[in-house]
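Take a look at this single chain in structure tokens; it is the form predicted alone.
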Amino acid sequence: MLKPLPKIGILGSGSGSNFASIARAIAETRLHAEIALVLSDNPEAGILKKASALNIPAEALPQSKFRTKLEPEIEALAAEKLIMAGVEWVVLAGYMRLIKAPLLERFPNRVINIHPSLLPAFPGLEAWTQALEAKATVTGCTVHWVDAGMDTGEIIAQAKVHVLESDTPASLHARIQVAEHTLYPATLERLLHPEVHR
């Protein structure tokens, strides 16, 4: 008998390019998982529109008065929605808020993020601009476990991207995103199916 596919919930704040790469990897059977629910802290986020277009359940969370985190009761609501959808793993895809106790406690060691730098270098916002300002010659992206800090969780996998002399923030960010769209689904496949990918 076939094992049921692991169910993932995706949290995102923006256009949803990493969500799209995960959905594409599932469709192409490079990632054996089911996206059970997409949640966003931004009711206008492109990720919600992309999910709806694929008939994946997608919802906006209540508006928060904070910029960098959610009120505990809103995050507890998010956790409840994920649990009700049968979610086993929480995947952050361009989610711009810190994760706190309600989600971390309900999904211990099951919350994963991708960040557009080679952590621990350049945590926080616009990591590609930080890399250019620091005159870095190499940057990239990092898949890591999520803890209560900003991009401080244990590193799972990384991919390097060389910085070109001609790079602008936009061109460097675009190339980092290409690396993200390969690294994230491949890393999720390894995490969700360790018995296959030893």
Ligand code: GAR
The other form holds:
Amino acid sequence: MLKPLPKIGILGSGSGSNFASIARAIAETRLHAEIALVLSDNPEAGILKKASALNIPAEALPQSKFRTKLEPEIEALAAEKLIMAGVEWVVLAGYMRLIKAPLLERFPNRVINIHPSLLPAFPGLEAWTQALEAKATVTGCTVHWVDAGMDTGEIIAQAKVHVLESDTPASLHARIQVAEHTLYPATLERLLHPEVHR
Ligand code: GAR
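Okay, that one was the form predicted alone. Can I see the form predicted together with ligand GAR too?
What follows is the entire complex, opening with the chain shown before.
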């Protein structure tokens, strides 16, 4: 009998290009998973429109009064929705708030993030701008386990991107995103199916 596909829930705040790369990898059978639910802290986020266009359940969370995290009750509601949807893995894709106990305790060792730098370098916002300001010659992206800190969890995989002298923040971020769109689905496939990818 075929094993059921592992169900993932995706949280994002922005345009959703990483979500789209994961959905594409699933459609092309490079990633064996089902996206059971997409949640956003931003009702206007492109990720919600992209998910709805693919008929994937997508919902905005209630408005938060904080900027860097959710109220514990809103995060608990997000966890509840993910559990009700049968989610086993929580995948952050451009989610711009810290994750705290309500989600971490319900999904222990099951929350994964992608960050646009070679962590531990340049945690936090606009990592590509930080790389340019630091005159780094190499930056990239990192897939890591999520803990309650800011981009501090254990590193799972990284991809390098060279910084060009002509780079602007936008051009560097665009090349980092190209790397993200390959690294994230491939890393998820290895994490979700370790028995196949030894
Ligand atoms: C991505 O580059 C992602 O790495 C970054 O936000 C962008 C979201 O783009 N995430 C962070 O900076 C988290 N600290 P997307 O909405 O098109 O996937």
